[in-house]
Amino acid sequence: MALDAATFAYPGARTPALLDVSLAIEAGTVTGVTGAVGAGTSTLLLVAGGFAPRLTGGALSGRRDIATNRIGIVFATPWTQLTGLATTVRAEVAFGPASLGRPRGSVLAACGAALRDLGVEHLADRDPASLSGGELQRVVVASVLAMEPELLVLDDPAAELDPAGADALYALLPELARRGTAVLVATPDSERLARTAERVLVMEGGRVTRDGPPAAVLDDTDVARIARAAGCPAPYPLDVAALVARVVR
């Protein structure tokens, strides 16, 4: 996927929420986009998924190459992504895949693949409307990987989870990278990005202002700032060796 001046605006928007933005998004990577309210990080995703302004209007110039039309998005609210058609969450993740007229040997493979990466097999069973919305968001997310996404896209995922929940989902998405996937998200959390990420684009006023592997990127002033714009806790320092260089200079 690659964008190339791409600059969109909503309609009726006075500017543009995404200003000549170009980078490119290669399969087998995990690419993170951070910044405070208002960024243009949902935007970006959104823009780069194909989803604005086929979805959402709007008006977007520039050039926008997306080589796939397996993409996959998930959203920090999972209550909105539901089918609303399901009443146990195995037909919920099976949904997808089956949508796609695939056999359905390969969607049952597929929906059992994804609940056990996201470790919901013991959901299986469950009425989706009674589970609660960290339950719900990992559900979700095995919802968009049984189809398959050589482009996941994915915007603060984990805002319904618990530390654990958050720790797990972030770990599964290097393991996504290496099977293939080209992973973008978007999150204000840049400890868990900086963990999981190979490079991270922080935004500000529509426009990528840093792009780089994330030690570089997420010095301490962006990592207080843009904790405190979105009401999380200071994260930790990235690792020991930024720390001791913090220390001593």
Contents of the next structure:
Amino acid sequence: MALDAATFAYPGARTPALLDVSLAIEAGTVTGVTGAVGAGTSTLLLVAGGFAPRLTGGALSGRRDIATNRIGIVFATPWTQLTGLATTVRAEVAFGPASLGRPRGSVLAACGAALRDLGVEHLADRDPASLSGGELQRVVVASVLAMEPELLVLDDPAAELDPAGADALYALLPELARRGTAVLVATPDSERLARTAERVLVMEGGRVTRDGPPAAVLDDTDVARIARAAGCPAPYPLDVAALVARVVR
Amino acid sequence: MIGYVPGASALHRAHPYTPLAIATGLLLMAFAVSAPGAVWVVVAAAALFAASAGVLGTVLRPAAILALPTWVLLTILHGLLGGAPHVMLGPVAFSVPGGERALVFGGRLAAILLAFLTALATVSPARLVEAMTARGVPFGRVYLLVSTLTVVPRLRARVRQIVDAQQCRGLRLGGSPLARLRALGPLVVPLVLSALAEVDEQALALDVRGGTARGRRTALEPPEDSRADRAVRLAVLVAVVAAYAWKFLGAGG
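Got the form predicted on its own; any chance of the form predicted in complex with its partner chain too?
Full assembly next; the chain just shown is listed first.
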């Protein structure tokens, strides 16, 4: 997936949510995106995944090349990502591959593998409506993985997960990259991003302001300098609130 | 309660098209007959349909709540404005043909409500999806139908969450009618706004999960369409055709 000088504005918006962004995402890599609320990280995911402006409306200028149509997206809120048509987790996860008309055996195999990857096999016969937010989010990720996407975009996918669940999810991303998936993940969690991504983009006001390996990008900020001076270990948080939370913790 | 009620009755186990066909048949029968007695026989058949699935108690209350205001309105309008002959009910002259018309229209409404609430209570949305998928119905139509059938339970769950959240923030639901009316705003506004906000993400999620893919979906566990199911649906069709044939030959009800 490649963007060249991409600028995107939502319908009716006076200012673009994404400004002059150029980047390339290769297969088999994990790329992280981070920034404050309103920085444009979610919009970048929608544009990179080909969902904006196709489904959101709005106007995109610049160039975008997406070399695959097998694209998966995961949002932070799992309850909006359910089909609403399945009464078991297995049926929910199988929905995607079944929609593609794959043979029944192949659908069930993909479903089983995705449930195993996310550690939710034991929930297969449960009603999705009866799951906790964290369980549901893992089911949603499994549902997207069951479609074997070549480009996977995740928007703060661990927002509903407990620390152990978040660690397990982030540990899965490099494994997916090893299988050939291009992973693009947006999160304010710079610690997990530094452990997971080989490249991090920092966004401010719709622009990519820093781009590079996590150590270089996350260490080269005012907050990082303050954190370093205060004796905090790397990786450093991106904003003061996160730094305070780290110090308090 | 409006929506699917899990159960083990023959209707619950039947192919999902069968309860829907019976409900549609009852609707058509209610309009095929025009005498008050005949219409209320159809109402009795709809009640029997519900009782056979063990959901009569469940569907009776919402059916009555939905039908009652219309019944009252029909009775007043047709009773007071209908033609002669009249009977005196105290100081009020009540039209006999108007009352009969109110009985017919009210009976039709009751039959339709009982029949379709029973179908909703006995057809599992998941099995309906599988049945329609197995028949090659395009996903857009499947989604439209099933999301319509499940909209009430989903809205109820959301309303419950919003009521809980607003009560935690000090909203009082009791009191005078005016106070109750005022309390509607903080309930309805978040209900509508949250539904609108979620539509975008849900559309995206369905798109990503192949909801807009062309070609035939794979049915994973299509419900069995037994000989008995097909026989029941054929019987419904024959009964409806016979009723309309009788109606249009001028011998009906």
